[in-house]
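First, one chain by itself in C-alpha cells, the form predicted on its own.
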Amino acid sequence: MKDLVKRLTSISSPSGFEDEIREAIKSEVKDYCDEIRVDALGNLIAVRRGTGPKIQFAAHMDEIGMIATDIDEKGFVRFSNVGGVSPHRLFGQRVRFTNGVVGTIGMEKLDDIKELNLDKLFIDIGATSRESAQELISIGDCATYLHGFDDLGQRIVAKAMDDRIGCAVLIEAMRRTEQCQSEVYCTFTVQEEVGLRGAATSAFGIDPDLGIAIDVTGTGDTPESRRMAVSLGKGTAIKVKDQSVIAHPKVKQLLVDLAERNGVPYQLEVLTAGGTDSGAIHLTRDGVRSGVISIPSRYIHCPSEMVDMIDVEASVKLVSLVMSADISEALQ
C-alpha cells in the first residue's frame, strides 16, 4: 500500500489535467475488473460484473493546483488557484508544472501579512525575461506542489493525499475482493476540487442504486484544532454529514453494521466545512442513496498531508466488505 500511495502522489495532475494519473491508475486496476472505460469528461470507470444492484464508488483523481494567468517582462509567472489553494501556505513552496517545469513561489513586499492574497504572489521559474519564460510555459499551464513521499512508520506524508489515498484504497479493495454480489462501478473521477464535476457526469451515465465516495476528512486531534470527533489511528470514518451531503441513514447504517460485524475500527464523522463526490452523486437523476467512507487526514490542502496506515487499512477492509455484501436491505 505504501508503495502504491508513493506512486500515485508523485504524479502531478491538477483538476482538468488528469491524463497522467488516469493512465497510472488504469495500469493498476486493469487486471481486477471486467470492463474499463473513460467517459467524455475523463472519468476512469472500472466495472466488476455482478447480479445485484449497481454500486458506484467514487475516488477523485485530481488535486489542487495553480494556473498561469500572466507572465511579466522579467519572466515572473502570475497565477490563480485551481481548487482550494490558500495564499498563506504558498510562499517559498516549490511547484512543478504538468510539463515538468519547476518553480518557486515568491511574494511581493507587504507591510502587513493580512494583505497577502494570490495577486501578491508569483512563480519564479528561473527565467530572465518574458520571452525566455514563454519558451518554458504558456498561459493556462497548471502546476502542483513539488513535495515527496515520506514514510514515518505508522503514518505517511505526501502532497495530494486528497484524494490519491482514496484512489489507493479503492484500488487495493478491488485487488482483495474476489467476488462481488452487486455490479460494482469503481469510478476515479475528475475535477472534484473545482465542483464535483466528474462525479456528476459519471453518476448520470452509470445511474447507480447506491453511491459511496471515498475521500479524506479532517481531524480534531492536533493542538488547539477545531473540535471534531475524528482522530488519526482510530479507524476509518463513516460520514454522517458534510456541506454537500447528508448521508442516507440506511447507507450509513450499512457501513456501521459491516464494520461492527467484521471488527473494522471506525469513527462517525460530521464535517462542518467541505464535501465529497457524494454531494453530486446523491442528486443524480431522481436521487441516489449515498454515503461516504473517509480517511482521516491532517493538513488537508497543504503540501504535506498526513494519514495513518491503521485508518487506511480499515478503509480498504470496509470498501471490500461493501463490494461483496448484499446491499438489498439498504435500498428498501
The other form holds:
Amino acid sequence: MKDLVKRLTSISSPSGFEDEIREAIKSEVKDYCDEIRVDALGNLIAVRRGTGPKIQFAAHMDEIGMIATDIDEKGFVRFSNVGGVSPHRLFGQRVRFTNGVVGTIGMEKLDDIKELNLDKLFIDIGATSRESAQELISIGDCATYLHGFDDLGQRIVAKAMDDRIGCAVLIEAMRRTEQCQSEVYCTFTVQEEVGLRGAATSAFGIDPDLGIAIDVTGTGDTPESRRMAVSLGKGTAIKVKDQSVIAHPKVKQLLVDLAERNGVPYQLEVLTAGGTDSGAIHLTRDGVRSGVISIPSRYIHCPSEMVDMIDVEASVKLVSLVMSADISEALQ
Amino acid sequence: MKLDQFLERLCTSSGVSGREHLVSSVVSDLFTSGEARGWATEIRSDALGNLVIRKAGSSPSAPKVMFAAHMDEIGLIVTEVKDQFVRFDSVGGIDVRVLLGQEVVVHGRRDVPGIIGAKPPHIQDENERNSSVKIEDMAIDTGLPADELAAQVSVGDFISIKRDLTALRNSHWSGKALDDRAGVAALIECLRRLEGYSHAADVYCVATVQEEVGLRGALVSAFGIDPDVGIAIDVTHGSMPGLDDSEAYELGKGPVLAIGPQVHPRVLERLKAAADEAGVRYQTEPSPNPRGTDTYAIQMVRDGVPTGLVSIPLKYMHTSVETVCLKDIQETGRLLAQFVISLDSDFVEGLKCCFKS
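Can you now output the form predicted in complex with its partner chain? The one shown was the form predicted on its own.
Now the full complex is given, and it begins with the chain already shown.
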C-alpha cells in the first residue's frame, strides 16, 4: 500500500494535465474491473459490473500546481496558480514542470512579508536568457511541487497526498473487493482543484443512484490549529458537511452503520472550509444522494501532506464494505 | 384552514438546510391527511428531499409551470462536543452577532434544548466589549454533564434556533424561518385558490431544500420537472430603520416583482397582467445581482428556463425575529393563482420566440 502511494504521489499531474497519472492508475486497476474508459474531459472510469443500483466512487487524480504566464528577458518565469496554492507556501520550493524541467521559486525584495502575493514570486529554471528558457518551457506549461515520499512509520508524508491517497484507497478497495452487489463506477476524476469539474461531467455521464467521494479532510490536532474534531490516527472520517455538500442523511447513516457493524474506526467530520467531488455529483441531473469518505490529512495544499496508515486502512475497509453492501436502504 | 395557523406550524418546525424532513412532513401531511387533502393531483419527494406538489392541468399539451419556495432555514451544526459544551458552525448565512443569548434545539440522538451563553459585561475587558464574538468562540450549554452530553450529541448533528411565531399588531407576524416559509405558505394559498378550478397549465409547487447553502434543491428539482416557466417565491427586504427606501419595500403593500437579468421580460409582463386582472397591488424591485434566489438555479437548468421572481417583503432577514405581513402572503398566493389561470400553450410558444426579430 505504501509503495502504491509512493508511485502515485511521485507523478506531476496538475489540474487539466492528468495524462501521466491517468496512465499510471489505468495500469494499477485494469486487472480489477470489467470495463475501463476515459470520458471527454479525461476522467478515468473503471466499472465493476453488478446487478444492483449504480454507485459512483470519485477520487480526484489532479493536484494543485502553477502555470507559466510570462518569461522575462533574463529567463525568469512568472506564474499563476492552478487551484489553491498559497504564496506563503511557495518561496524556496523546488518545482517540476510536467515535461520534467525543474526550477526553484524566488521572491522579489519585500519591505513587509504582508506584501507577499504570487506576483512577487518567480520560477528560476536555471536559464540565462528568455531564449534559453523558451527552449525548456512555454507559456501555459504547468508545474507541481517537487517533494519526495517519506515513510515515517505509522505516518507517511508526500506532496499531492490530496488526493492520490484517495486514489490509492479506491484502487486498494477494488483489489480487495471480490463481489460487488451494486454496479460500481470507480471514477478517477480530473480538475477537482479548479472547481469539481471532472466529477460534474462524469456523474452526468454515469447517472448514478449513489455518489461517494474519497478525498482528504483537515484535522484539528496540531499546535494552535483551527478547531476541528478530526485527528490523525483515529480512523476514516465520515463527512457530514463541508462548503460543497451536506451528506444525505441516509448515506451518512449507511456509512456509520457499516463502520459500526464491522469495527472500522471512524470519526464524524464537519469541514468549515473546503469542498470535494460530491459537491458536484449530488447536484447532477435530478439529484444524487451523496456522501464522502475522508482521509484525515495535515498540511493540506502544502508540499508535505501527512496521513496516518490507520486512517488509510480504515478508509479502504469502509470503501470496500460499501462496494459489497446492499445499499437499497439508503436509496429509499 | 386559517393561513396564519398554518404559517405558525411551518415556522415552528425545524428544517435547517440538509435536514428538512420535519418541515417537509408538515407540508405533505397537509395534503395527504389535512385540510388540503384533494387539492393536489400528486405529491412526491425527490432524491435530495424537494417536496413536489403537482396539480394537473386540463390541457393535454399543458405548459408546465414550476413555483419554488424554499423550506430550509439557516441554522447551526455541531463541530465539537467537549466537556459540558457544544461548539458549532453556521449552516447558511447566519448573522453571528445575533446568536448570543438565543435558545436552540440540538437535534442529537434526541432533541436537546440548549442556549448560546455569553460572557457577562461585568467581566469583559475593553477589547471584548468593543468587538463581536467569533462563532468558533461561542458554545451551547444544554445543562447536561459531559458524559451524558457525549452520549446524546455528536459532531455533525444539526441545530435549529428555537423561536415561537409571535403575532404583532396589524397582521404582522414575527419569528424565525419566515425566510422562506412565508413563500411556502403563499404556495399553499395559491393551491387553495385553484382548488376545484380547471386550468390548462400543469402546476408544480416545489418546497425546495438547501437554498440557503447554494440553491441546491431548486437546481435538481428543476432538472427533474423540466418546466416551461419557473418562478421563485422568496422574501425581499422590508422597510426598517437604517435602510434607504430605495432598497426596501413596505410591508402590507403587496408582493414585489423583481426586474433583472434572471427575470424573463415576458414572464414579468404576464405577472403584472395577472396582478392587474386579479386586482392585486404589487411593488417592483430592480434586482441586478441575480444569484440570491432559486430563480438563478432554475434559469440555468438544461437548455434554459424562462423565469420570474416574486418576493414577499420581510424585515430583519436572517435573524430570529424576521417579520412579515400576512396580507402580503395572501396576495402573493392570489397573484400566483391568477398567473396559472392565465397560462396557455400560446404563451409558452411566445416565450420561445420573443427574442427573435
